[in-house]
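First comes one chain, alone, set out as C-alpha cells in the form predicted on its own.
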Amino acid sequence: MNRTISFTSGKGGVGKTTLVCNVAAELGRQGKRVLILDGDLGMANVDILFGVRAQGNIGQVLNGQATIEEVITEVAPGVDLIPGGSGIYGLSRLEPLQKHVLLDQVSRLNRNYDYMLIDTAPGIDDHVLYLNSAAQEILVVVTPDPTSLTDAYALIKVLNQRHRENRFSVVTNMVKDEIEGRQVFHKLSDVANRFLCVSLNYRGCIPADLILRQSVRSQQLVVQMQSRSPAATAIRALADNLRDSQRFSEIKGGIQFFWNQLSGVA
C-alpha cells in the first residue's frame, strides 16, 4: 500500500516546502522511497533546497518532449523528484491526448514508491484545489500568524464546498512550543466544526528554530544538517506520525489514484 499526501496551505511563506523536503528526506533516511511533486510554481525550489538542479519538469512529459523517466530526478538517498514547471497549471485542464500521455507515461515508471508528497502552491487556485482533491490525506500547514488562520479556514471551505473533502490533517509551524502548537490548531479547529461539517486531525507542530532557519539560507536539510536540533527533532516526529498512520489509506487509492484522478478517469 502506497500513500499520497498534499502539503498545502491559505498562504505562503509558512513553510510549507520546508517540511516536504526534510519529511521526504527522513522518510528516505528510514529506507522508505518517496516521490515528490513540486506543485507550487510560485516559489519552485524543492530541488534547490535539495542542493539539486532539475533538467526537465512535467510541462515537459505532456507535450511529448520528455519521458517521466528522464524529467524524474534523484535529490537524495530514496527521494525522487516530479519538477513542476508550468505544466502543474495544465493539470486541472488536460486535452484527452495529454490524459493519455500522462496515464501511458505512468504506468511505464519501474520504480516503486512507498510515499508520494505533493507540493502545492498557496492559495485557492484551481490546480492547487485539484491537486489537493486528488491526493489521500490533505496536511495544513499554518502558523500562529492570523492571516495564516484564516487563509487556511478559507482553503479548508473550498475544498469542503467545490470538492466534498471533509477530512484535513493539520501541523503548525513556527510555534514557540507544543502549547502554542496545540493552542493554533484549536483556534482552526474550532471554527471549521462551527462553521463547516469536516474533520481536522492534528499531526503536530513545529518549533521555530534559529538552525531551520540557517539550513534553508544554506540550501541544506535540518534534518540532515542539525539531526538533533529543536525543528529536526519535531519534523523526525511528523514523519513517525504520517507513515505509522492508515488512516487516510481507507478513503482513497494510493499513487495509481492521484494521477488517474488528475487524468479524470477515477
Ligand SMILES: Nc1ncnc2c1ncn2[C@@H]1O[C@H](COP(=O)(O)OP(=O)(O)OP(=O)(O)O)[C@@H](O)[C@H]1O
Second form
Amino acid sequence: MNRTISFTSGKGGVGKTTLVCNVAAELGRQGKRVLILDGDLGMANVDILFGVRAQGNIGQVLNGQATIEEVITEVAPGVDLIPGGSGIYGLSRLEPLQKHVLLDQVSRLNRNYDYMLIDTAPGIDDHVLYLNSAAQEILVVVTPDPTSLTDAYALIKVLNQRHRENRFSVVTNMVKDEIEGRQVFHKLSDVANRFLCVSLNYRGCIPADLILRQSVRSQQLVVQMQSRSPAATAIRALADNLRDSQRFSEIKGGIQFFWNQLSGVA
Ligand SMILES: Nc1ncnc2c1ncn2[C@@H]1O[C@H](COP(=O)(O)OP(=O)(O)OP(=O)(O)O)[C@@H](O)[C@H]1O
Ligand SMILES: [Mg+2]
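Could you switch over to the form predicted in complex with this ligand, since the one displayed so far is the form predicted on its own?
Below is the entire complex, every chain and molecule, led by the chain shown above.
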C-alpha cells in the first residue's frame, strides 16, 4: 500500500522544500520509489534543490500538451518529480474534461510508487488546502519563530473547519536542540487541543544546521553530501519515522485516492 504525505506550513521559508527533497532522497536510497509533486506554484524549486532542471509541468498535462510521462523527471535514484508550475493552481478548479485527462494520465504511469510527497506553497490559499486535504497525511512544518506557530495554527484551523481534517503530523525545523523541538510542538498542540477538535502527532525535529544551509546553496542534498551532519542525521530519523509508522489516515487511501480526490470522484 502506497502513501501520500503533504509537507505544508502556514508561514513561508520554514524548510518544506528542503525536507521534502531530503526525505525523498533518503527513502530512495533505501530502495523505496518516491514521487514528488511540486505543488508550490510561485516558487516551484524542487528541481533546483536536486540540481536538475525539470521540463514542463502538470499544467501542460491538463491542457493536453504533454503526457504525464513526458513531464516526470528523475531527480535522484528512486525519486521522480512532477513539476507543478502554474498547473498547480488549476488543480483546485479542474474542468470536467481536465479531470478526465488527469485520471487517465495518472492511470498510465509506468512505475509503481511507495510514496508520494507533496511540497505545497505556504499559507491558506485554496489550492494549498486542496492538495492537503487530498493527502493521507498532512505534515505541518513549524519553526520556533512565533509567527510560524500562529500561522501553523491558522492553517490547521481552516483545514479543520473547511475540510474536516482532524489529524495532523508536525515536524519542528531549525531548532536549537530536541528540547526546543518538543517545546515548540507542545506550544502548538496545547493551543490546538484547547480550541479545536484535532489531534497532532509529533514526528520529530530537525536542528538548525549551517551545513544544510550551505548544501542548499550549492544545490546539493545534505543527506547525500554531508550524511553525518546534524541535519542529515535528523532527516534520516524523520524518514524512518514516516516509513515505520502506521498508515496515518484509515479513511483516505494512497496515491490513487489522492488523484481521485483532486478530480472530485472520491
Ligand atoms: N534545518 C535547517 N537549518 C538551516 N537552514 C535551514 C534548515 N531548514 C531550512 N533551511 C533554510 O531555510 C531556507 C528556506 O527553506 P525552504 O526553501 O526549504 O523553505 P520552504 O518552507 O520550502 O519555503 P517556501 O515557503 O518559500 O516554499 C533555505 O535557505 C534553507 O536552506
Ligand atoms: Mg518551498
